[in-house]
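Only one chain comes next, encoded as structure tokens, the form predicted on its own.
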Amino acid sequence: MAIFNLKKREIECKIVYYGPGRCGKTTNLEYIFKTYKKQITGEMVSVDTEGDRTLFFDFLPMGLGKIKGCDVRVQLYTVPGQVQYTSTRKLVLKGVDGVVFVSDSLEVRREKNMISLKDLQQNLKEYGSSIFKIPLVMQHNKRDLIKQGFPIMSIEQMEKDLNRQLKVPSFPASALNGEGVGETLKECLKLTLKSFKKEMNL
């Protein structure tokens, strides 16, 4: 949920990058960080957890607009991927408001992609919110490896294993070379800020 900071004029908005262990959500939050370094403000926080990380930072992006004469501040987040840390994925879910569900294209990731899904539902749905209903955007990560000989899975497969009840926007993407990661917040921006028009009735 949006937090208005009258003092500042601004409404805070949080956006969690969600998916299985090792998908590249950490490698999209560092491309974001780096590459719009001049619209961060503050440093990107680090929480190590075994084998994965929790990051954060504060994100002023530009050219979003004001909501009600308020400047937008996006805090992005995101979860450790790892079965074992259910209860850290659940913390960081509480109060979002959009969510980018980062999906592994190696075929071996398959189920794990799927369980992750099934895992982010769950989770919003102990939050009162729907997955159906929330700000979502997909991205199929590490569409590079193709060009190394790993063996990945078609969009189509991926699209029919993930998005076909969903239906939400989906972006091809290559975390660790930047391919695809701007446009995938700016969309997840943009369906969320369109969510807090429609809940102000703006």
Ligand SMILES: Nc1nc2c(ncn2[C@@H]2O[C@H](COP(=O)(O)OP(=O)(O)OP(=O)(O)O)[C@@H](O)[C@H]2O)c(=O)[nH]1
Second form
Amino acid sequence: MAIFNLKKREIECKIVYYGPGRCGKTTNLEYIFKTYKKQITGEMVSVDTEGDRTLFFDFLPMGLGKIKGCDVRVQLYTVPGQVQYTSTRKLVLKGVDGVVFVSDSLEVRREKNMISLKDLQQNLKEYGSSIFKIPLVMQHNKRDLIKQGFPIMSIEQMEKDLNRQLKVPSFPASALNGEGVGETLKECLKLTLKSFKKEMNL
Amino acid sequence: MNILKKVKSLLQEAELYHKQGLLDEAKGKYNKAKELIQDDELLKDKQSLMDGIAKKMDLLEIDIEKVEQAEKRPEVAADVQDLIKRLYTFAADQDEDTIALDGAIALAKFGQYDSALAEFNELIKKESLRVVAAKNILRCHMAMSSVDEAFTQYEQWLSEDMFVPDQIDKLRMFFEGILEKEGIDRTLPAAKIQEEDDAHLLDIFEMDEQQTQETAAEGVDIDGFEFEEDEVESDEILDINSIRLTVESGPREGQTLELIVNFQSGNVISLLIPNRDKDLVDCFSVGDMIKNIECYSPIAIFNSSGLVSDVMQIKTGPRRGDYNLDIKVVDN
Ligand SMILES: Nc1nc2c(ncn2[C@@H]2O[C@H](COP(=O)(O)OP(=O)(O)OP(=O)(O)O)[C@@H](O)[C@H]2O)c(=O)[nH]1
Ligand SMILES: [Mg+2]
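Alternate state requested, the form predicted together with the ligand (shown: the form predicted on its own):
Shown next: the complete complex, the earlier chain at its head.
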């Protein structure tokens, strides 16, 4: 639901961070908020509940400056990952232009990653969109834990589980220290803006 | 790996998962560690190890409890509510009233029922939004599980002259629909004028059916929202008043019928079929794809297909014994 305001020469697009509970979506946004000060155009709003779990969403507005004379504004959102928030997740996804799917590298979360990806597919479908068509980037998060000897899946394993059919760009990351966070976002923005261009024949 | 090392690594994992809020996973690892210790015959100092784990598990249980007890839809601060309204109002180029309505609906969707109610109660003062605001007020009460409030509200509307009888009828039907869905068996009083009318001599079931059909056939119903978990967005598809289809199999195969749509939630339409038409109901089973459906909406007629998603006999309420047929309308 990108909003084009041709008179004001403005494009506004919505990027949603999706993924299972506790995989690090909010941590991604927090890092972006801390790091890309110049592009941040407002406060980050988090609506969360017990134990820092996202309840409704996180919201972070950004501005990318002018592209071809158009002011590009981006709104970043995260969904609540916990299973019981199905309807809120769907609500937050409404009007999405690009998706970052954050997966959890911890072995114990393998199945939850897959369930969440399926849930994304279903919700997009219900909005008349498709996981195969929407600009989508994957991020395999918490890679840092491998150094401390925790049971982490290999990237190959995760790609096989989640990205075999989709074949979208994917990034290893450690949102906690920022590794891979910028790359993930940039790629997603690139894909999203590219798909606008196609849509509008720019 | 010797057993102590294994236990230590399990405990480290459990600790990490606890810290990250992966509480079930943490519990699993603690239990695994306990098993290992228990099963080992040679291990010394078992009890103190077990005590140590029990302490950690107590702390974990406290957190599990907290998460379970956390309110699912708490009222949030006013500025967050404003943000919700701003972010989830999709009627940007519409008139002021529609935007206000959208904003209130967004609040309700996020479970901010008290604030939403306050806004709907303002909007109800506007003629053009009266019915839709009233419907949403009823929905909010129902979502808050205050059925009695909803009844009191409805009865209050009946006693006031805020609504014309026709509007009250719409509300009554709507409310009955919700009650039916919730399996609540309570009869709603109708608008006064009807009690004075000869119509009251009619069998109550008959009357109900007639009104259902009349009202469904008129007017656009800009329904707001549904609170069901797997909610279908209602603004993606036109309101359908009635459909025309040719029965493809069963006792009435080949017949072309025009059927009134009684309820609609997004792209799912519900048809109430009287008990006497059971042979018609028998022509449909869940999962059937109906190829050609002509859909009549107040502003357009369009063709589509439909997936039969539910066929069920109504167990309670004034339509007890009749059938409800749900069809998911899919684009051709
Ligand atoms: N070690 C490590 N921990 C991380 C990383 N990213 C997130 N975490 C931790 O994982 C936990 C959950 O992170 P959040 O960002 O709140 O997760 P979320 O996906 O927003 O979770 P929900 O809102 O419940 O869906 C927190 O304790 C974070 O510190 C990472 O890259 N490495
Ligand atoms: Mg979060």
